[in-house]
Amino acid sequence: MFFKITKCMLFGTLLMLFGCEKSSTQVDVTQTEVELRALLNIPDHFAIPAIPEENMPTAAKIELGRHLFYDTRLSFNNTMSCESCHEQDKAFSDGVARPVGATGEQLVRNSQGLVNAMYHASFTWANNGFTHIEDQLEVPIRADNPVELGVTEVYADEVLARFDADPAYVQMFADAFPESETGASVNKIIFALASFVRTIVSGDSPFDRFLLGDDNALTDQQKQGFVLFNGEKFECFHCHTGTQLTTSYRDYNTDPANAQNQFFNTGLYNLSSEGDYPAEDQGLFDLTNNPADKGFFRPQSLRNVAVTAPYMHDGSIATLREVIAHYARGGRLIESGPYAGDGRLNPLKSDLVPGFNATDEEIDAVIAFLESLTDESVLTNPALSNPFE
């Protein structure tokens, strides 16, 4: 029998799913505010995210970020840009488990898709220190071990002429700096691309438009799926709640000392007795070497969640019935490999992955769910697409 859904059980769910979460409506909106919802495209429903006052977005910085974002020319080998790990019509994530650098090494996290990223309370999976999307970048653009852009110091001021050879190039970093008397540098580079990256923003989705007073936008079966996503047995809502569907969240109203910014262990490796994951990322471990923050990893927020798979930290989950099936399992059990273990098992697993039953029938409405949170504009805005093609 169909599971039938109350206005009373919507309207609990939306005060557990917006509980945590100021509303934008309830402070005054400045000129310098309303400017930046054109400027990012930020819908109003949606917080002012918080953005280090340093690199306040213009126009001109965003066009140049959106070049750079495209440009195979910021990597050290004139191999991969931004996009090779961030496609548009992937919410910006890529569809692989886990990409190569530049070098051609695999890299040991899944690229996450950039959706919505400026209102995350941390960056990365599993760094509590990077608190901007200026801080990420450093990353991907520096880094050495493992190499993605390859930007290292040997290799920077190579790169930064090729921009600054460019007359192009030239005009744009004028436009975006025009206090400077400098050209290209990495930091310019850095303060333009995550200018960029707050412009990739999803808030049109069926279910926004559901949130919004649409009763028609999700189909019944979605709204079966939304109520169980918000109950007690399924639990996603303890991770994945407020507009953005995460833990991880931050706007202008927040005070980053009490900015949502949890790390959970989901039970998906269990290693040993002491719940270790592979060696080769343990997640919050690596960075506190606590051993209490063993596969501690970042809640991603789920929206447009049904066209960035494969899921978790490592890729190595397929499809969104299979991360179902995990949650539900109570954690994940490997039978065989260097991987072996009982993830329900790990003693270092959160208390909101307990496990369940489930009917089939329940599964299916809660990816229906997952699916309303797929916002095809954001998939397809010529404003965030190849400026080169």
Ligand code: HEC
Given for the second form:
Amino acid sequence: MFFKITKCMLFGTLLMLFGCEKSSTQVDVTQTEVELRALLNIPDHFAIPAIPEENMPTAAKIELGRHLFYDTRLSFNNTMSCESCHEQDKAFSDGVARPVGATGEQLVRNSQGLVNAMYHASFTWANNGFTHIEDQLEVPIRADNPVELGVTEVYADEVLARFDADPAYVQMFADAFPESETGASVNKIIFALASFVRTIVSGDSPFDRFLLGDDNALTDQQKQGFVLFNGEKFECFHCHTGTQLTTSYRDYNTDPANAQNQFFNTGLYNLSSEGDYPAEDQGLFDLTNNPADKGFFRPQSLRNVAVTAPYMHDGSIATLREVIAHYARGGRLIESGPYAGDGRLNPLKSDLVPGFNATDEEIDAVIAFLESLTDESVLTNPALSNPFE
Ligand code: HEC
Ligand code: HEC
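Return the structure block for the form predicted in complex with the ligand; the form predicted alone was the one displayed.
Now the full complex is given, and it begins with the chain already shown.
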């Protein structure tokens, strides 16, 4: 490893809040770490993320990635950019249940918010094989079923030629990848976009200020909600823990073999005695073919969750209140229609979703706590905004 730092993770329980291991052999923070924190805007209470060594970020890569993220020339028919489904004021989600791609085809999944995405142990709602953002980005760019940006083999040369014909991009590609042959390539685009996505960092919510010692950063109601969230009645913290409020967490110190690469079935559906989810999306099962993985999805980070509605992998829950009702019931009941079934009885549902009785006051408090995770700065940071405007 090219730099050494002390590991500091905040765990979701009150008791372990400041479980930072300040080791006795604490080393001086190296130049590299200081540079990386400055470049990616990483606050001191976050660990250094796991970044593939072949794509360490530079200011030039980030600048190129930011332009590409907002550029519709990156879709085969010049109609969509990454921003079409990942909008800054919605914490880089898009406000619809399931978006459509560049050909108008609807995707099966909800667009994920991208804030602090780099700390997830795996990428997308359910893929244990995507361990870096670079792995995931092949999908929106190249996929043909369903189409997102539609830059398939057939269109790749045409799309790359657009960037090679624009002198501003020629310069940006040369600055970002000084060692390689000139010109655009899909790999360079992926590396630059991943570098930009790593700068979408949020660490200045009221919750962060509270963690860092400002007792007034949370209201009394939010503090009550925080305690409930971390208590054995609501049980949220079992799956939404640590600085990023998810067990799907990884930083550069995490041994990939030990990464808590976890997926859970929360009882959102129950279409058969085998615990089936709707056939178009059964989560991890669709990759592993292991029937025990049906309905298994990644616990999403809850940072900025108040602005990323609708919720869950298919956007099928409209509000945070309804999400909590789903957990309180111990699984969702769908009374009629093609998805009818009682999620509470799903045989694959996690034991951590048993259901609970909560008062309206308690539910209001947990919602207020979730709202304290909103970081206005990331929603408005000019460095993350559309550079063409
Ligand atoms: C048509 C809508 C759409 C477009 C365009 C799109 N995305 Fe996404 N994005 C999604 C959806 C839906 C998911 C969840 C995919 C899944 O779970 O399989 C996602 C997931 C992601 C993730 C994974 C986040 C995580 O926490 O695991 C990243 C990173 C991402 N998108 C970045 C991008 C970038 C960069 C672009 C532009 C090249 C882009 N997306 C274009 C809809 C879109
Ligand atoms: C057993 C693990 C587990 C527990 C316990 C749990 N969650 Fe989740 N949470 C998940 C998973 C997995 C998802 C994604 C599920 C899906 O999309 O099918 C999720 C999704 C969510 C979402 C939607 C996020 C988004 O961006 O769409 C919210 C909000 C949420 N959980 C809040 C809570 C709250 C509040 C509690 C406590 C009442 C809680 N969770 C308890 C695992 C869990």
